[in-house]
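A single chain, nothing else alongside it, follows as structure tokens in the form predicted alone.
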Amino acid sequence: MSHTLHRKGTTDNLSGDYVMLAMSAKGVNAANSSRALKDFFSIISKYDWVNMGEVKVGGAYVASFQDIVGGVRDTSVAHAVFHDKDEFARVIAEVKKADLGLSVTISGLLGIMNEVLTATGLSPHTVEVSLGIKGKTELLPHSDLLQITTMCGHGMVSQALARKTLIDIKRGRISLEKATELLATPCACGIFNPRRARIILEDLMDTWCMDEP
């Protein structure tokens, strides 16, 4: 799975952003792999996670942790978003320690994600690595904006809702809390992370320029 790969800010804020996935393999342990994503789930909702969901039900910010484990199936991907790096480490120990049978994927900083892993004694099965855009990038939005829209791996969080979200802030609209949450809210799979967002808002509410393209 990649789309948790593309996740564009600086070595700051990306050193508060760990995503988890887990799924199970079609025809290979797919049939009956429910209960084990459900357990998977359990594990997270002991854990301090920032966002979380499950693509066919939604995030964490348009459903609730009993619909989401609801709404799992066999052929669910389950993802969970924290912030800190030792909170991270205890879900990956009690998560290897379970042994659902499911393919976890972690996704972060590399330097970092090294570090989880030998503290917990696991060796990565893959490494997948984002080279970065190609192309014409000139048509791509302010690199401002994809520190939040590349949040959402499917692009369900616009640049334009980036830009107007910064711009209401500046204007004294919305509070940041409320802005987070608006940005949150598209992002189906649960991998936005809107703890990292509030600090790339703040950081950006003194520089950002509301004519900016």
Given for the second form:
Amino acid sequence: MSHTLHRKGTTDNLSGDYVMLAMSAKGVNAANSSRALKDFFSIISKYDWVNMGEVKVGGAYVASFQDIVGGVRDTSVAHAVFHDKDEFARVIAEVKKADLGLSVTISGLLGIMNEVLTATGLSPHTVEVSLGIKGKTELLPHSDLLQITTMCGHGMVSQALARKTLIDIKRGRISLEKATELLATPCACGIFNPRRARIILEDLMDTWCMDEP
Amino acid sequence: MRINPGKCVGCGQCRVFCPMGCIAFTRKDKGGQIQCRINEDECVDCEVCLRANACPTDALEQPPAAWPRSVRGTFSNPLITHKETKVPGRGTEEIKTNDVTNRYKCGYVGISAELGRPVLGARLRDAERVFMVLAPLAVEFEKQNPLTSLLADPATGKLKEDVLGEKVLSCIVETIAPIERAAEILDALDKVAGEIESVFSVDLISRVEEDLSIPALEMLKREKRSYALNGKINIGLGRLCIKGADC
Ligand code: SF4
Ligand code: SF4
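Provide the structure of the form predicted together with the partner chain, given the form predicted alone shown above.
Full assembly next; the chain just shown is listed first.
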């Protein structure tokens, strides 16, 4: 379930993309962990997050904060996404201070995450890296579209939706803001980063042609 | 997933949400009512179309699926929790709880191949191809992974015959092995890539040593294998006793 890994992008636009995930371990420390998971969401809510969610309830673009927190169970996986690395560092510092005992995993540019961990007096425990895509890569859509669709690691954001929103923006049928909100809705965990999607779409609006494959 | 022809008005609103692109316009006769139809062989029962709430007539219906069709939904719909792992989605907790489970120990690596990711989806026959090149290497397939439970013979990597044609949004062949075996596992994945009908994404997991060195990443450098600049880190905050859990 490496759903926050394999996000495609450029160093530039990935520098605005940080995911944090908290959970307990089934059969180890999950019993009665829901309170700590709710506390985790309370901490997140104080910061400038760009998305958050829990898969059974949905992301922040389909569910309210109250619904997300209300749906938290011992087995929940809590997600939050940040655009700014300094804000991300502040959240990590507060989560560390809260000492909830939940396992916390972060995703983003490895160099920046290591800097942030050093600054907050933490060190990595386990790392996971992406070694790329193999097989019939010629069947994949344009890499520009993959930058958008791979922000939902469960593959819920279709290439057709990415393509359509891009064309609709170009034709003036939908605003950038509405387009990024729409793209965020299928991602049930709330790990799609609409702020980064906006940057990608803004960039593509200038270069993308209506007849791109 | 099915579209109820008695309800569909052919507006096409559902089509754009389908990750598999398997909803098409159709009509019985020239001049007849246009409707949408789902190619059920390509559909992975992810229910994205249903959750999009795009259909004005509630024409999308997910009928209960019998075995082996039932594996489509359990691997493709992250809202379904696997009976085996109690984790929603197609994988395990992998590194996310490694600070309390110690699933990946120092000296070991986790190497996974996620079939169908990104975008394309995959038939389980592709997963079998990957299992079959890895099985002779005597790697350990992650028991908690729901795909492992579909193995008919872990020694050969053969999957249960009746699931081979089933299509899923993605599924993960998850291995754990001593770090010395990593290079040959990665070579085997390179080799099988040419036989796969879809795509797969590869990842590697490693514990960080006390001196903060990461032997698996050093191995990748030695093997002249590159990895993405963005990745995942478990930051070691997990405790056996969680705050407020009265333990
Ligand atoms: S269930 Fe998923 S694959 Fe099937 S038609 Fe709906 S969106 Fe497409
Ligand atoms: S949204 Fe509903 S009515 Fe419209 S084409 Fe799809 S199934 Fe038919």
